[in-house]
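Only one chain is given next, in structure tokens, and it is the form predicted on its own.
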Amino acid sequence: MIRVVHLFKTLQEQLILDDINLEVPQGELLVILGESGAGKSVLLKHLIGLFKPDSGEVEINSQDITKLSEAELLKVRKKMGYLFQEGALYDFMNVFENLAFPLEEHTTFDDQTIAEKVQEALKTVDLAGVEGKYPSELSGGMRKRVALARALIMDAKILLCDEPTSGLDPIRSRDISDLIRSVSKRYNCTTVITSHDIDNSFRIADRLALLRSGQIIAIGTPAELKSSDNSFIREFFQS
């Protein structure tokens, strides 16, 4: 469970974050919509502790990761996944390399259990068969389920994705999309998006929040915010 208290950041003498109170349920699925510059990244960055609030509270499962040391994050960190927008693989090594990395550095496993592991993620996102392949030799679509392979490999129960649909084609952000919920839904993970893509939002979102001037001013169900008579909601979904 993710739980957000009265969270406040600012960024260069601006405020991004004014006052954020949310919660996520074990097993939600929640996406997180708003205008560039409404602080949907950094607030994501605030639940795996990339970013330090002002002032507030970021509790993962009941502990505040803003009172823990490095060394205690990186703890609650190995439970989480984090898929970055630009996927973020390293170019220099091949798509094996890129999801044994993160489980030669933070497990003991054995070289079998790794290769078997690797294998077991790259069939979960639909790529068996690529390991030898870098990121230079995938399309666009194939690096993000790469890199969300790599998000899961350490069996996170928290998934984490910030603008999985950028730069796809609107076919690729459908797939994409989908294939984020299915395995959160499988592997029972609390999932936070950021997106811009509305459409898919609300076909996959159990509740979505919209952001706006650092403040959430929705938050529901997609029939919820669908049905919601404040102008702005409304021009924002039509938009």
Contents of the next structure:
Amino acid sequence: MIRVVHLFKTLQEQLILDDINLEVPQGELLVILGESGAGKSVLLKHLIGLFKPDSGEVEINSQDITKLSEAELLKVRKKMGYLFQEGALYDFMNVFENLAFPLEEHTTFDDQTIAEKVQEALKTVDLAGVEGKYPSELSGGMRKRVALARALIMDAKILLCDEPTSGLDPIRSRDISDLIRSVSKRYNCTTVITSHDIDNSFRIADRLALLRSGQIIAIGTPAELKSSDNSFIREFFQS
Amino acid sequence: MRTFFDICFTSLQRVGEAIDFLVGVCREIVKGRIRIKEVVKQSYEQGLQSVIIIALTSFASGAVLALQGDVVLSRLGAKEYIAQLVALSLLREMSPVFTAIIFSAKAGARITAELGTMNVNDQILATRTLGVDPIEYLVVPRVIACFLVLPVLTIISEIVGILGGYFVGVYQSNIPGIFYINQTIHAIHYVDFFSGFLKVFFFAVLIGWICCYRGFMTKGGSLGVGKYTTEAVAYSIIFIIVSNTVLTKIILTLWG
Ligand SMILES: Nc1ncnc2c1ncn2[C@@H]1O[C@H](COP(=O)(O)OP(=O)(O)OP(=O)(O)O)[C@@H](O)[C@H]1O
Ligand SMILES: [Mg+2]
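Okay, that one was the form predicted on its own. Can I see the form predicted in complex with its partner chain too?
Okay, now the whole complex, with that chain kicking things off.
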């Protein structure tokens, strides 16, 4: 479960997050929509402790992570998966090594088990057979899927995805959106996705939140938001 | 006036952050969080990358010392001291400083560019989201590798440099080979070797520190990587040369 309480953040004297309150129950898939620069990535980074807020709380499974030291945060993060906007795979490692890295770091599995887990993760994202390739040899969509596999490989119970579909063609966008939904539901992950891909978001989200100038101006199920009469919401969803 | 104080303040703040960074690195080392495999890999890459260019420049430096020594010492009627001139100049000053400078331009630039690229591509943040401390995983092995590799490169530089002097001494100044070698061996005292060699460890930490820190600070895409890398090398070279003067004074005062 994720709970955000009165979260404020200023960056370079600019208020980026302005009193965010949010609760995502275990197993729910929430999509945060918003224009470019609305503060989506900054909010998502607070959820995994990459940013410290000016004030407010971020609770992960009832533990306020804003009070934790970096060393304690590292432990909390082992249970979380984070998909970066650009994937952020290690470019000096091939796909296999990238996926094996978290397992080698945090588990005592032998090489055999690690290899099996990597194969399984690659199969989940429909990418069997690219183990030996380096990230620079993959297409953007493949890189994102490998990055998703890396985020999932530790059996994360919380999955955070920053714009999983940006920069992808419509078909790939749909595929990766569906993929995230299906893994999220299969492993009962609490999932938060940021996006400005309205169609896919409506299709896969349990709930949607609309972020504007650092505030959540609307939150609800796809049906609720579609029937909203707030003019900005209507405008945003029509575009 | 305000801007002047602002500049002073931000500079102080930056130095503070840089020192913080170094303290963080030292803390990991003291705790024994050292990845031997990574250290070996980094040492191998840093050493391999620099060894040929350092051998080449050292050979040339030794040779040019002997060439100049031939002229100057002949004037004083002391041509047989070329070997001493070459060996002592190399050991006390030239090899440590030259090696450190070349090392910072090769290995140091590589470190900043690597870490800087990782930083602008979010790979360092990603390391943290995977529950791994990037200081421990990425920085500590590189700093330790500098600390191990630079002294070795310095010794290689000293040996090759003396060889360069030997060639000029024997073939240009017609000094008998055996005599040249004897002179060299007798010239070198412990203090000559160590007064130069000790400084290298300081330079190694300096290079590792500055270049890793600049890599971690890199922002602004590929332009940023270029900018921060050249700055890291420039800072390293400036700090090596300036600190060398201070270190030399300290060592000479304490030790002669
Ligand atoms: N590290 C940072 N330092 C300073 N300002 C930042 C930093 N990161 C983001 N910002 C600022 O915060 C604001 C929100 O950025 P954010 O990246 O969260 O937007 P976003 O909603 O994710 O946009 P996009 O859809 O383009 O990814 C922007 O104005 C940006 O300039
Ligand atoms: Mg973003």
